[in-house]
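The data below hold one chain only, encoded as structure tokens and taken in the form predicted on its own.
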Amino acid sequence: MDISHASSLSKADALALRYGEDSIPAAGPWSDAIALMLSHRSIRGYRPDALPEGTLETLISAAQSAATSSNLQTWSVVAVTDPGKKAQIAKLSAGQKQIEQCPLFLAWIADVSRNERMSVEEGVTLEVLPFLETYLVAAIDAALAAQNAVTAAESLGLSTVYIGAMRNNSTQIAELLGLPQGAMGVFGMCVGYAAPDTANEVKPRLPQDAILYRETYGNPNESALRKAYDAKMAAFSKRNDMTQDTWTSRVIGRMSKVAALGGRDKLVSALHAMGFPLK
């Protein structure tokens, strides 16, 4: 299904392309947005096709407009659109060959420094910045920032992936985009049109009740949700020749050693280095 069309599904065809047929969440208010929400999916194969003028400035009209915590406003975003410098952050990110691909890639930035350099200018301490909460409150606006320009670029047509791999190289890909101390990297994405033979299937969630709790946490039959989930997600993986094919294979595949962090594991070090105290 072409993203673009998204916006024309049914609220019942929607919903059966993200939970599957047997958990459809109960009926409840539709629109055209979130219909367009329901259908994302990452692409991770780009045609080589120049955006239309102006896009990048609509895609962060979009992002400015996501909530921020107190207005600190406290992200920026690199575009980056050079063949060689893109070669780079892909070498960086784990060779991911979309990074290349793609026409536009965004580096989105959890960046106090903006407000360091105010706090210079004006003669005063913010005794707050060396704080994880003013690390935390960065990297969350920033992503709040990029999923208003992922739903932005989808309801034009276009296609996006985030690029989390681009956190393995923190201090060689703030090098390479020269920023300041008190600015990080916190995650790519590559924005352009999907390449003919890219995978476009919608991918399965874990159903409502496996998250979704009310008034207390849990619900007991998680593992017999979880398990439901994994066969749809075995059925997933082999329409799509994928090689981990089941949720609970993909966890234990991503989370149960620290080498499949891929450098990550160094991010404490790279951030006191890029002038994240955290205390």
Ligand SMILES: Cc1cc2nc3c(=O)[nH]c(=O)nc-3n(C[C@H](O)[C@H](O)[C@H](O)COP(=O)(O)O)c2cc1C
Contents of the next structure:
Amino acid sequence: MDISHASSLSKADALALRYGEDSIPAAGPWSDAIALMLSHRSIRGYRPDALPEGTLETLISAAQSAATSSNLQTWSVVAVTDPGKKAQIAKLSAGQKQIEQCPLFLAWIADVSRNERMSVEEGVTLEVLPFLETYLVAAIDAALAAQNAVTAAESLGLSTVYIGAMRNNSTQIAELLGLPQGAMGVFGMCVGYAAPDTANEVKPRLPQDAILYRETYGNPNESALRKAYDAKMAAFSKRNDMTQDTWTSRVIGRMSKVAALGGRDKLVSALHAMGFPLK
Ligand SMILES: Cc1cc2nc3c(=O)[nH]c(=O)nc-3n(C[C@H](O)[C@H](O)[C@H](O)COP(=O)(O)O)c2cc1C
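Structure of the form predicted in complex with the ligand, given the form predicted on its own:
After this comes the whole thing, all chains and molecules, with the earlier chain placed first.
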């Protein structure tokens, strides 16, 4: 199925791509924007082509239009196009090649440093700054903004992939990007044009019954739903040239050993060093 014009996908096609023919939810109202969201897929191979002028500013306008807790706007973004800097970021982020390939890398920052500067300039103490809650607000706001940028990019025919591995070496990333105290790169994002030979099939998700509960949490069929999804993901991974693997075994692989955190097990001390006491 050609999904290059994602927003023109019919509801039935978009839902079938996302869930598989056997798990199509009874979705009601529909729009082109929803079709676009359902066609999302992360892309890990990029052409070197530059983006049209003003693309960065367009994406950031979309990002800044996301809701933000109490309008605090406790996030920033560092746009990186310099090849040498992208290579350094890639090295600090598990060597992911797409960081070097993409023409634009965005480092999304949970940022309370502006508030700290405000507090000094205004001669006031902002008592809430050191709390975990404030860091969480900043990280959530950064994520909401970033996801708006993803949808905007995809609406323009661009591709993206988040880079959580940017947290593997958070303090070095902070140094490389010149972040002040109170600013932390929560994740990165590659933006660019997908290379033609890159896998781009829509990745199936858990059936809605496994995550959508009504009035009370839980579904007694959880185990059966998981097994059915395992079969779907095993087929997906086989089709997309990865090792044929179930979702369960991937989750276990990702979560059973601390080593899989790639250094992020030290995040609390890294955050302390970056000016987040997390009280
Ligand atoms: C916060 C976050 C961090 C991620 N980090 C990485 C990463 O470091 N490298 C990568 O290749 N994909 C990364 N991903 C992409 C996920 O692997 C991807 O979204 C997931 O497998 C679902 O696939 P899809 O986006 O194609 O639907 C990340 C996604 C999120 C939301």
